[in-house]
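Listed next as structure tokens is one chain, alone, in the form predicted on its own.
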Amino acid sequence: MKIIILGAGLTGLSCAYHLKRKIKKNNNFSFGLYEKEDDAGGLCRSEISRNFIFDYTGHLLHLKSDYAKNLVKNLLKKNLEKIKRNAWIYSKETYTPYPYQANIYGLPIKVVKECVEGFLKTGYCLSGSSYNFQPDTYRSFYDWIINTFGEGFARHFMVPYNKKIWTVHPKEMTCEWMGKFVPLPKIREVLTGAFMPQGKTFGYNSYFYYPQKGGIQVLADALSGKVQSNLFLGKKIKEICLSKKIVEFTDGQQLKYDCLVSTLPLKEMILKIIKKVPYQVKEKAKVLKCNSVLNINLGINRSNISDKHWIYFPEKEFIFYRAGFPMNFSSSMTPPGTSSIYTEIAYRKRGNTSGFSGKMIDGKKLTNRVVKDLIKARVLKKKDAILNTKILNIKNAYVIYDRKHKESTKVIHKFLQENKIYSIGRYGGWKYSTMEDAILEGREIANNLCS
């Protein structure tokens, strides 16, 4: 059996790695992993610029399963450190710990009052300890916010921040994506955090793992090193013929397959790559939505500009929704005596809420705006010099779970699987997922193909 894997991001690399291990026990199949870029890793990559290392935004390993944890530790050996999260929110000219819903102490009294009063009226608060989150219970993410935390929390953080990152109002989103990604503190923790510091962490990412040297790229390098003989770089796909089961690349090479694993963006696969897709499947692909992220990275001529890992910015006056500090993940990310910052600006070409069009991005102007906003937030000082700037434009960033997402992806995946194509990963599956999810899904599809 001939298996072709398209895309050497983390999911594709994991699939190839686990297939390679299967081959040692069963040589009745072969596979090739094809990547359009000259390096493997996809968004799990790092760029080195003037001795600064910049990842494609904050790429941190949140490892919960024993399998993924052991695999990463075996791949990176001693080049891995477990770190306790230090994340904050900046609003109303005040820094408060993340998550907002458990840490509003220190904000203006009026804000705290509105949040507490609204929370006391919610279904969550009135339910006592019997609250059970069910995504299908709520018509929208906004309804969940109001029912769970109330008008105050919604007005001062939940709605503005989520509009900023997703580029659509929470009223347009379902709750399918939430799962582990939105912390749900206990009722007493919400109220305690309104009146005193808790000194407690919440959420799935309260700890994370990160390489001591080399940035997140070293994980992709470790995996690609295990499948080097099966990895082909600089191979951009032109089209797929379903009837003949042939993949054609832009260099003219054609390859026949029995099964195809794709980690390419699902929408792009249906609308641009596969020939002769049924009308109803194309129509489902057309409605799929995601945002894009402009990742502006800065190297600063001052050490220790912050002790934080990252900061959330819900307010409109700041163009970015998050800023992070790679030198606090690992000191190897910056030259001695310097610091680095990554900022994330979400946008969409249509229905954009970030204030500019994806077709009108001016990196230099936006970098100037980012610097001004960082000074306004007291992260930078006016006298700080920018030593380095690296702008990374991530076309597909966060998949938007609107009311058409579930049915559309279901129809598309059914069509693909009927044609022996398995579209997986964050963009192949068109879902919100972590690096650990990518590793585990790559392993799962490899096991299924070889069972």
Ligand SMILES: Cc1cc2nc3c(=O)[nH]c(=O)nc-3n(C[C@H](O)[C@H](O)[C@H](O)COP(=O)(O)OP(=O)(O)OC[C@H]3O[C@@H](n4cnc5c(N)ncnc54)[C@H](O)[C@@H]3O)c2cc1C
Contents of the next structure:
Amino acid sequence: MKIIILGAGLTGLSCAYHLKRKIKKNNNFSFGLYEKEDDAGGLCRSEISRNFIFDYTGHLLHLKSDYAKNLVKNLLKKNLEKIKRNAWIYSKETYTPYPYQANIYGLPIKVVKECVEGFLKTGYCLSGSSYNFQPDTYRSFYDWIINTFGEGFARHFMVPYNKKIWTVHPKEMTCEWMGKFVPLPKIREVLTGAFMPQGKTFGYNSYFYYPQKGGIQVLADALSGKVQSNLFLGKKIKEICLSKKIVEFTDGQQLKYDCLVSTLPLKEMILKIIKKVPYQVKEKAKVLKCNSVLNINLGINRSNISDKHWIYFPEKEFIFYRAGFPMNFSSSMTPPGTSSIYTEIAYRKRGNTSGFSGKMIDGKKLTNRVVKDLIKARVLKKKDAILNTKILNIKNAYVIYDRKHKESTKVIHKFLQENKIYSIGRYGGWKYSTMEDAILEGREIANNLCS
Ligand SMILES: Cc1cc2nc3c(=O)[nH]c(=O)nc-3n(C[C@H](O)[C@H](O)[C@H](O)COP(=O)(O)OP(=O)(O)OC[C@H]3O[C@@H](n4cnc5c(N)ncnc54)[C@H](O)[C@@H]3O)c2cc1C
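Mind giving me the form predicted together with the ligand, seeing as the form predicted on its own was just shown?
Following is the full complex, with the preceding chain placed first.
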């Protein structure tokens, strides 16, 4: 059995790592991991620029499963820190702790009044503990927001913030993706947070892990070090012939496989890489949507510009939806006496609600705008100097769960599996998932292939 893994991001690396351990005991298997870049890691990489280390925006480890936690601890040994989240929201010229729905105390009284009034009328408040949270029973993410938190929370945070990050209105989205990603405080907690400091944390990422040195790349490096003899870099997949079970690379090399594990973006795989895909499957791939994120990173000539980890910006007048501070994840991210900031701007070519169009990408102009907005939010001072700018463009960033997502991905995965292709990971699966999910999914497919 010859297995080819396409893409050496965290999912591909984890699949290779677990296959290697299995294959030691079973000589009937062989595998290779092929990556187009000259480095493994995919989105779990870090760029070093003039002694600043920049990840592809914030990349923090949210480790809930014991297996993933132990694996990461074994791989990174002492180079791993557990950190308590310090995340904030900036709106109405006020900083309030994250999540908004549990912490509106401190915002202008009119905003608090509107949020509380709306909340008291929601299905959640009226039915209390019998309230149905089941995401699939709501027509849209917007309906869920209105039923759970009400008009005020929707108007002041949920709708503007989600329009900015997802690039579509929550009315166009389903609730399939929400799971752990949207914190759900109890009724009492929402009301407490409206009238006094909450003093409590919420959500799946209230703690996170991060390497003490080297940025998030060290995790990918640790994994790729374990599979080096099976890892082939600078190998871009050009074409796949299903009938002959052959993968062809852009350098002309052809390889035969029995089984393929792909972590390449699903849409691209169907529309550009696999030859002779049936019309119905192609049509399903055409409607898959994701946004892109432009990540503008700055190095600043002043230490401790913020004590926060990251800040959410729901308002239109700020171009980014989030900004964070790598030096507060680890002091190794910046040279002494400096600070760094990552900002995230979401965009999409068509039907964009984020307020930013990809056509506007112009490094210098955008950096000026980002700096201006950071001064407006009192993060930067006018006299601060920008020592370094690193712009990273994440073309496939957040998969958009619109009404066509579920059916389309189902049809495509069925077609691929019938042809012995397992398309996994955040973009192979075409879903919203984390680095922990990537590690676990890579392991699961390796176990299944060898069982
Ligand atoms: C803005 C943003 C912030 C995030 N923050 C966090 C966070 O804080 N915590 C967290 O846990 N997760 C976070 N994530 C999610 C995390 O990045 C992913 O879950 C994880 O890195 C996905 O790994 P993957 O291997 O599935 O995909 P990828 O990392 O995309 O790997 C796919 C690989 O395939 C390669 N490839 C593509 N095309 C070809 C080709 N034709 N030939 C050969 N190789 C190819 C790519 O180069 C890449 O290396 C974030 C994601 C984004 C977009």
